[in-house]
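The data below hold one chain only, encoded as structure tokens and taken in the form predicted on its own.
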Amino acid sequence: MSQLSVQSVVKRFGDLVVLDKFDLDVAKGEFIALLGPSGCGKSTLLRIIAGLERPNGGDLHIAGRSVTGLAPEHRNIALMFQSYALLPHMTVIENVRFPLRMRGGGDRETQRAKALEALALVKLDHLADRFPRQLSGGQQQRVALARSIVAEPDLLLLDEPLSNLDARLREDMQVELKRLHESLGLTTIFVTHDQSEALGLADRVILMNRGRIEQAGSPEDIYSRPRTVFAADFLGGANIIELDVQGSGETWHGTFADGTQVPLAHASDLTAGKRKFMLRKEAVVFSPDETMATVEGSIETQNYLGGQTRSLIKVGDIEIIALTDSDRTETGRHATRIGWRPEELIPLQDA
């Protein structure tokens, strides 16, 4: 049975549809990452999900029970922020103890024993008694976290909630995320238009486009392997290259504008004409061995960003971008020779 089944769902702002027959099956214990850009849909599907937005059609289960008419207090989720949204006159524990008190869940001291076990697990039980304007911005959002878990929700949902931290914070914040989602198992759904952190910390990542999934999958799967030119683009701004396709059976080749020809793969998703591909930046290299698919162009322009170098090679009136390590790269504007291997070129669906 699934924790969560949105069934049909349909969301209108007036004329505007955001959420257009939309269904989802999430199991226990999975942890997915709700992607795409700002209007697709994602955070009115959390808040619909929480019970703060009500749907115009369609049926919401979470753990086997509709909860569709339910206002959010009677569905037993948690919902976490951007914005931390502690209380500033009650101490650490008192935050983390707080929605305990609203369910009254015990006694005070049952209550408060329960939410050191919760700061424990973020690693912050040794501020309990502290205030929230004495932590840093991390530690504010680990107590968040910590209020998140403490009831042992049906569901985590998570709107965004490291957008407001720096780099460095935010990658911690991702390894404790994965961390408490692997000790504790709780179902987590993740919202974000950050498609690394979609990709680093999901089982399954659900790509959503215009009130609709344009695909799913698991974060190798869904980087690997996108379907349309949105989902390429989207996941990694991968090159997309158009070639007129030519070929039959197991021999198949794309040509350039210009007349250069490669080898193609994936024979059985080809027929013959115009034809969108993708490349991934790092599947480009210089000094192409004769298994590759090999093409001439020049070099434009470089950014260094330290163990990586990023080129944009000029092939005919085409751009193609390359990401390879800095030591395996040529320095320079001149004419060079680049490739990749022949299944490294993906064929893509319009839409």
Given for the second form:
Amino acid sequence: MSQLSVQSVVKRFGDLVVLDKFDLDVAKGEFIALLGPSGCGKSTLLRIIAGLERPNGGDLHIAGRSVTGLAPEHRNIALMFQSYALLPHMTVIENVRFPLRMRGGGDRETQRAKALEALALVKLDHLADRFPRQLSGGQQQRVALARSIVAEPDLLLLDEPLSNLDARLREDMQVELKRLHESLGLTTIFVTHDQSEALGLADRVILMNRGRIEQAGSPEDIYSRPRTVFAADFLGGANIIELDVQGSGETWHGTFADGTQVPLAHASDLTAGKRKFMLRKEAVVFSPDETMATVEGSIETQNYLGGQTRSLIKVGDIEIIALTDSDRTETGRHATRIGWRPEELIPLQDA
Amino acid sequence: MIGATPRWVLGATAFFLVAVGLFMLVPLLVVIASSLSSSEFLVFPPPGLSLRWYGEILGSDAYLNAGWTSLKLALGTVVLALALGTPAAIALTRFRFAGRAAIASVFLSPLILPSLIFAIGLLIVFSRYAAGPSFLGLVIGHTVITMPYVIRTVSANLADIDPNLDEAARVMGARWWQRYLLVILPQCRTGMAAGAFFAFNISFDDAVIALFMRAPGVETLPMRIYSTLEFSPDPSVAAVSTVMIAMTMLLVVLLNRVFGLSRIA
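Having seen the form predicted on its own, could you now give me the structure of the form predicted together with the partner chain?
Every component of the complex follows; first up is the chain already shown.
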């Protein structure tokens, strides 16, 4: 039995179709990322799951119960807002106690004890009697997180949970979220436009585009085997290269516009003709060995990034970006040979 | 930014600042000084100092009754203005409905409309449809002219709060009445306090509506001061005014203690 089941949900704002017969099943305890560019419908989907938005069609089940027409206050869920939405006139502990108070479990002291427990989980029990305005942004977010988990909701929803934090805090919070999920096992769905957050946190990434699922799968799967140009581009910004494909059986090769030929893997996905391929920037190496596909090119510009260096390499008319370890990078503008393992060229569907 | 503002502009600004400050403060000082006069007559500067006029007003039934009437009137006005103005402000800021802008301007019109015109209208209505002017009529009149202040201050308050609070409370399981009681109303506290302060001061200070709605046996403090000035001007008027000034300042200090003035003004 799935914890959340979204069945052909449709949402329109006027003529604009935001969700187009959307289906999604989430198992108990899963950690799901809804990933996509702004306007892809991910936030609307989250609001529909929370009950803050009414779908124009379709059905919604949470923990086996149909909730399609149910008001948010009657769904046993938690939603952490991007703005945290802490109640400014209540202390930290009263904020965390609020869901327990509303759902009416136990007396005041039991509720306070539970709230304090939730605060301890995010290591803020020592600030229980402060007011939200006396806390830093990162601390406020942890209060919001404690408030979201305190009532053991059927679903934990997070709206862009890391976007208001600076880079350092964001890393800490990623660790925190993962740790909390592993210890509490709450079914969690979060919305993000940042691919590294989605890949770093989720068990399953739902990549959305124009109100539909573009591709769904484990982070490794979706990153290394994107099916479409959109997926390849949105996840990590890969090189998209068009080749002329020829071959049969197990031996295939692709031809660049300037005539250079490279061997291709993934034989079962290939047909003869023009085809777009993805090549991850970090799959490109300098001084390739003989098992690799190689091309002649010239280094145009380079950006030193510390541990890695990004190089723009011209191969005929096309540009290939390589992201290589700095100690394995040739520097300076000059002609060179680059290469990659044949299976790194991933054939994509057009569209 | 060095030399961004010419010196003569800075000089002129300082001059006007001092001038405006003087025009606001000097009348208050004149009143306070006159109240300490030993003379029988309201003259400035006072020929000698004494506290006799404070004793005089505290021993005068006319002043004490008028003060009590004014206090009841002002408190009644505050209660009604808050009870009507706060929900109006909540509705006007939180909901989008047909005629919203029109209703907002009607509610705020007493700020622009001369109170004289309003007072005449009120008198006509009460003479025609009620048993003429009365204390209740005064409370109603003052509520109308002070409610816009409550609406303004509470609206300003509500505009500042996180719009997600209400939805967050819903998701946490709060029913509609719990959201009003536990989330929205507590957010209006500072605006309600500021609005109550304005309402109290305006009601306590009003002479125009009180004059038109003069009812037998109902005399407010400003009316008492007015008729004393008209018939037998003596420093008791200045003493009452000084008490009123002190009261206002006390209220400001109190509000500042509890809410912080910067969050109210």
